[in-house]
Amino acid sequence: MNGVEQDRQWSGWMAKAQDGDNAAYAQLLRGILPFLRVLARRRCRDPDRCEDIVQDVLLTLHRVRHTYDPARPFTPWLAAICDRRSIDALRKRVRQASYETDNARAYETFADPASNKEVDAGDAAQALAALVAQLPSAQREALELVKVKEMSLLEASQASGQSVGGLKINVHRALKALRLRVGASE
């Protein structure tokens, strides 16, 4: 089958899929998969990333299938979607590379012998309880109701008599104080 016939077939399946024909949509997805993989490989050499691009294109196709005009060729429309998704994937990879590093040794669980010290969970809980006990009563109460008991702000407000805004402020201040105290004790 040449490219023009294939485009007509894909266009027909897409038109039927737009009308609600699930079988035609399934045929279309199976039919375009090899084409999408070739397009993705042109932009990306890593097979895993190519497959991610293909999956992203399929999701995008599903989301925007209503925008396809059956009077126009299908293949260029699909290729444009694949091209844009490939560019997006490349941009994402560049962004990630700017703040992430790939270091195999960084993934070792216990790279530093000092990290193998056994920490007693009970000691850590007692230390945290002591730090929480040092907080002002309004902050301590807000922290316990919202974070420990996991009450909604409205429920915690009714239980404590503090306003919702006051609870937010007290929780924020309590967490900030705990962070500072934990940082200072390390």
The other form holds:
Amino acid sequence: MNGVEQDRQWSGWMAKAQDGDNAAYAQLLRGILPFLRVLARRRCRDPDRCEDIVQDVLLTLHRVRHTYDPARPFTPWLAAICDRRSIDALRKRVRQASYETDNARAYETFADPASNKEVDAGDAAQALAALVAQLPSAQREALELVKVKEMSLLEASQASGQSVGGLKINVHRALKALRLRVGASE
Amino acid sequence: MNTDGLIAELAASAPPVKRLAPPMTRAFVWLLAVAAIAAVPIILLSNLHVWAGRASHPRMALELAATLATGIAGVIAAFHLSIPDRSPRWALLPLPFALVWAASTGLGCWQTLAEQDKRGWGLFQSSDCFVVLMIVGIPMAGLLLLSLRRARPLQPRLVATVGAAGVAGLAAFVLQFFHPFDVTVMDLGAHLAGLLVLFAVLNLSARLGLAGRA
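Please move on to the form predicted in complex with its partner chain, as the form predicted on its own is already shown.
Let us now look at the entire complex, which starts with that chain.
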């Protein structure tokens, strides 16, 4: 379908939409989407912002649909709305940029380092859990029973089946390995 | 909301709409209505004989024609600009007429100054001019604003500015029926101040009234 035929089809759908034909209106809005996306991309590189402009154009078209004259071509009417809304979006972005500073870290933590203890503690716990998971199973088991669950060496020996001496060695090796890995990750 | 959802919602809430008449038709209907309203005080209160005598002078005739043309062109341009697909160059339509208006008024003022020497600086009834401009201009602007609002203009500032220029021209034309003497320097200053106040008030109210409509 060439440009003239497409314009005629859109114009026909719009005229029907003005008369209250909702199916023709839905066809029109779906039909013009690719055209609007191309126009919006000329003014905006960010895909999310382009889609915002397209949606804004659809809303504007809906509000001013009574101003379309079916005796005139539809495409310039639509393109003028898209142009205007693209410029408005650009102006809005420039205006916002003039008084807003984008700092991604500001949204992640509080400005005061002392306020971030909970957030940082959660991060540290996750990192430590990941390091513990990498230990050999005998060392991990010895560490969990003796240091995390705070069992006595005898209780831990009965629970794990490891000898008391073996538990002592495995806890020592586990802590040494963790110190090394924590130091390496920092 | 995603775009498909938005389309479904818009399509489901689209009752029939009444199409706007072409902007030229709307402009002429508006101008005719305003002419009919303005004709009443002009016929009842002004001295048409004196006005006709002044209008027969070539410079005055040019000034009157340019003032009226500025008003008509401003209104026509504002109606065109209120529709999305009309060229922004419509905004330039009143400009040449406004330049002729300014030039012919300035020439008349200079002639008065040269002929009457010190009297050319007199104040005559400048405050009355200001009042007439406001009385005529503000209701006219209200009517124009109401008519333009129906189109929900995408560029309310441009439409308001051009429309205000049109109203200023029409108000200045009506003023001439109640202004049976040539302008002095002070008169010109009062006219200019009146037109600027009118322009500023109309522009601001129109912007506020038209903004955010589309």
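It should be emphasised that the depicted structure is a prediction, and the values quoted were computed from it without experimental measurement. Each form is matched to the other, and the largest set of C-alpha atoms that superpose within 1.5 Å is called the rigid core. Positions refer to the first chain, counted from 1.
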CA of Met14, rigid core aligned, shift of 2 Å or more between the two forms: no
